[in-house]
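Read the single chain below, which is given as structure tokens and is the form predicted on its own.
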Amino acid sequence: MRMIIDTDAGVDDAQAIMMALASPGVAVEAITTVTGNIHVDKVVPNVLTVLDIMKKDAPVYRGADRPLIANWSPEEQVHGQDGLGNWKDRPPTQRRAESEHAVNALLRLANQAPGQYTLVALGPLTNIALAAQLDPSFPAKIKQFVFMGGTIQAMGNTANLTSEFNIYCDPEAAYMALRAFPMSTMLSWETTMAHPMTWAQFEALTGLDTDAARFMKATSSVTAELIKSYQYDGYLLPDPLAMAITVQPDLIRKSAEYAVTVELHGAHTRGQTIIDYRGRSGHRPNVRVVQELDMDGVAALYRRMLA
């Protein structure tokens, strides 16, 4: 599988990546980059760390530094100042990102090798929107695109309260790149809730004698207390989950495809993502939604990109 990462590096980004980077079979020809959880000056030293921490190689790209139109605020609370945890203890990276803005990069990619790409997007889709507007025969040159966004069941977690924060952070990007990719795997906020990591495995796996458990422990123990203090059942994997449907799609237990757009303009729902259960609206199916995943598999493959 030859894929492109589009993320907005916070904690659960990093171990999506980790995830990708560990993965047989997987090769990781590109990370761009994006503000979301962070703003971008920020996540780009987070995935030249994570690929220190990994020892992997992959380029690096700086991509789009604000939302379309929307007003951004970092979501530091969850991720700290830094994107990281606020770790401590970050070693310096002597690694740089290329010249090459991201979204050239995604368009060049694209155009190299047509049908070739997966493309996992753990952040705002604002990158892939842009690039989807500069070339609009851009999303039928991407083999398959995942991204983790959106709700469900209007279950959200941002002050819109039906709007889950990557697609709430761009609704226009969202809805530019739901329009624009023929087909889209979604790894939705409620599918993330209902299938968390237990906390004893959370424990066992950040107590495991690697360099990689110790990162994950250290960038992870604020979101991991902030989770608690909410009193979820477990630890929540968003882009984990995202990934892992990715690199192993036989953990998907239920989907289903059905028509999805994103609310631009609702004063309590802008960014909620919009789906046509029923097929009342007339329009073909767009997005395949995950509902349910093989979670032994998921902790599965947390052990071997741990170890």
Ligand code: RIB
Given for the second form:
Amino acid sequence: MRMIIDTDAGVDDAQAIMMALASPGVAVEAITTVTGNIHVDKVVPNVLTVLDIMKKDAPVYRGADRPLIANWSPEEQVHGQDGLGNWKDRPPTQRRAESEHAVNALLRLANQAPGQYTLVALGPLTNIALAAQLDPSFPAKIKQFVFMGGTIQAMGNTANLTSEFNIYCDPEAAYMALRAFPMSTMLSWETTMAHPMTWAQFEALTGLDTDAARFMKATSSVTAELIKSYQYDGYLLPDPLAMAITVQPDLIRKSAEYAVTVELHGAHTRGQTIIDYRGRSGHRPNVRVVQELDMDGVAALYRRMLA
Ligand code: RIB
Ligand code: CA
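Form predicted together with this ligand, following the form predicted on its own:
Whole complex next, starting from this chain.
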């Protein structure tokens, strides 16, 4: 599998990237970055650090530094000021990003290998929307588009109660991306909440005596404490679940295809993904909504990536 990852690397993004880098059948051929949880100028070094930790190489590209239209402010309470849990013992990286802009890299790669790349988006869809606007043939040249984002029962995690962060951060980009791709695979916030890693598994995995496990432990403490304060049943894995179903599709136990769009104007609902469950919109299904996953399989992927 030839993969491109688009990320606003935060803490869970980092784990998703580690999962891809540790998957034998996956070639991570590009990592594009975007402003989301934190500014893209902090996302780039975070991605470079993950490559250092995993001792893997991939070109990293700097992308959009703000949403298309929406105002932006950092989500430092979730991922820390640095986007990696305010990791204090962070070693400097010698790596550097490429000079090519992420959107131009997306278009170049799709044109060089049409129908070959699996594109996994782990943050706001600003780069994806810009690519599709710059070259309308871009979506057709992507083999599979998977994204973490959206809500399927209006249970969100942002100031707009029905909206999930990646969509809420750049609703116009999400609207454009879902309209542009003939089919996308969506890992929603409710599916994330329904499939936590148990705290016992989290403690066991972050207790492993490896650099990768120590990295996960050191960077996840801020987020883990926040999750515990919200009384979730375990450690939440939004981006890692989107990556898990990409590298191992048989982890999907239940999914369904619906017509999905994005609310842009609602005073309370801007950024909500609107699911046409009853096929009444007249629009053809454009999103495969993942509803259930095999969490034993996800734990196995974590054990492999942290080994
Ligand atoms: O709402 C969850 C999403 O927001 C994840 O991608 C997480 O990394 C944050 O960006
Ligand atoms: Ca993310």
